[in-house]
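Next up: a single chain in structure tokens, the form predicted on its own.
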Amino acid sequence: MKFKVLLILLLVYHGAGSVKAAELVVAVAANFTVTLEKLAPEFERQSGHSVTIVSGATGRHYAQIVNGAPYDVFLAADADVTARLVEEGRALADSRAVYAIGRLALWSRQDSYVDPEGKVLTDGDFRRLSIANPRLAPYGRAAVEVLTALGQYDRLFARLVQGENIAQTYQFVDSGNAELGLVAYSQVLENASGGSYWLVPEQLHTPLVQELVLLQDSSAAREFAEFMRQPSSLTLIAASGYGNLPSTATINP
């Protein structure tokens, strides 16, 4: 009798282990990729699940999801996109949640090239300004809004070079193909080569509200959503160059 009970317990234990261990595929906006790469190992350690990260422009990820990409979770840089996925029945309505507030920065590899007020945009003699594609990337739309608010969009239009996403936008500046770039502040903080930057005032563009949404209803995906709101996760996200979350930024269980 004891042998049977032990056997049953062992079967239950091993069965639970196989259910617990899952492979999550997480699509993430390019600006948040490095931060997620820092968060993922701790989530894997806590949960026993594994995470595969797929980075790209939010608009590109949306098109892939519509075409059947097998993602479990989507960390978008645009709340409008997560709302659209819910409306179309491609994502779980109760899972939308703000995970970060993006910040935009004007950055150059050259020390002292960008002044503290960003006047280089109006007074500087530069050939190229890199921005993300505004049709695909929220950071690109924010860049256009900033240039428009400063009355510089028409004047600088011919000097703009567009990256497909904010990662490519950053690379254009880092490689020297553009002297300046309107990039994610998180990228500036991650940059080891220094340079100079201007943190763009948030009132110059629409808030960069970044939302996550679950595309598959699984316990592993919901564990991931819960992990993203842990104090330690929020602390790391803030330290990575993102603004404070609003008090309404809750994640549904």
Given for the second form:
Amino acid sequence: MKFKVLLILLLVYHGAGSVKAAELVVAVAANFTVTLEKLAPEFERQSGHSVTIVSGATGRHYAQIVNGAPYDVFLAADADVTARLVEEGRALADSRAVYAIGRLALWSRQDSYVDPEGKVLTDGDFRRLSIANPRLAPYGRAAVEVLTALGQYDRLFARLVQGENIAQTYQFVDSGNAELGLVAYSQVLENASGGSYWLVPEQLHTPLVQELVLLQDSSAAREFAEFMRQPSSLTLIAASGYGNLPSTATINP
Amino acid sequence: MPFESDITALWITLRLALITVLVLLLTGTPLAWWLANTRWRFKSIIEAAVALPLVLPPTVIGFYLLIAMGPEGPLGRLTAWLGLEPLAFSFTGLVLGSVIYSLPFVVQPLQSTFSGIGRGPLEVAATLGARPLDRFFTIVIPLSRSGYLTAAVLGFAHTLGEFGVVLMIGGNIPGQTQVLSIAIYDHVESLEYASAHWLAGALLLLSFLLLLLVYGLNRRFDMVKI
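Starting from the form predicted on its own shown above, please give the structure in the form predicted in complex with the partner chain.
Complete assembly follows, chain above in first position.
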């Protein structure tokens, strides 16, 4: 996959000719990495720029940006970190934009283990429920909110295991070590790993508003931000397991 | 200031390191003795296997352990067959991971100490009528004091600093599998730099004191060599 991106990137680079091709480094939240890998080649084709993707936990990206990581664009997993970066003057003030609304799914690798209403959370005799670390990952905070809203948090507390980010949370379930996990819906769709899932209703947690922010003031970075908001990109993002963006991108940090 | 969970993490870390070292000293002694004395022609295979954790990224060990501990993995099947709790996300699982991770740090010092003793003292004892076990406990063990000290402290200190393996198989459960290095990582990532400093400083000091102990005592043993 990465090799393919690289190959396309090389072709584009050589084909671009007189166009001033820039190399963009994009830091991205772990839940959106696969979707970005699908979007990047299209952006490279349209713009002639090349994209390098750095995937990881949003908290870690923040710490690295503060310490001078050379990223041009940051696709965060929430709207808090981006607001903070702007406040601290590390990101362009007018560059905050919502690019995706995250959806949470209760997923098991076993077929029909998870029922369509997610009742397994209340009745199931599972040993382990995998969630992302709520102190680091917005998806982990949302998972705790869901469990609290369902009145199950205290009961299930002792059965929770925490992944460092949403990718590890998924992997705990995928390796069979946890029967259930509250993971990103995009992961369940992307990996097509079968099993059964319940798409958690959005009203059970604070919306997972994912914002991007520009860290460098370059035309290539601005082109990328525009590309992320163009209809074809939004369609692909929605098809990858994200909720619809509000038409007026209102943000309540 | 440290959180209460940090104190818990500290205790778990110390307990993990202590149990790991005890297990390693018990299992490492016969292994190191065998490696030091065998004339088996394929001995290097075992030596290479013992040294593997030195060069492998801990994440590789953690990844394989996680797969092995899963319901379809060999360890997962074994625990299910024995009617035991699965190993992943448990303290016992961490002990197993740490034993593998710190194996060379205990076996290698012991092996070189045993080799250094040579066959001479043992053959003399044998002619005086000492039985094999007797010879081991009255000659080999006292002569290997410094090797045992090095092995114990290195094994302990190396387990204290374990991160990758625990991150992969621990599941970060406070009071069970959340060790010090993971707690530090959490603090750094959630930008609680003050707590991170406190814990990281404590770990640095502890590790330095342990190593100081090894080097200091080893020097002393050299001077009063038996």
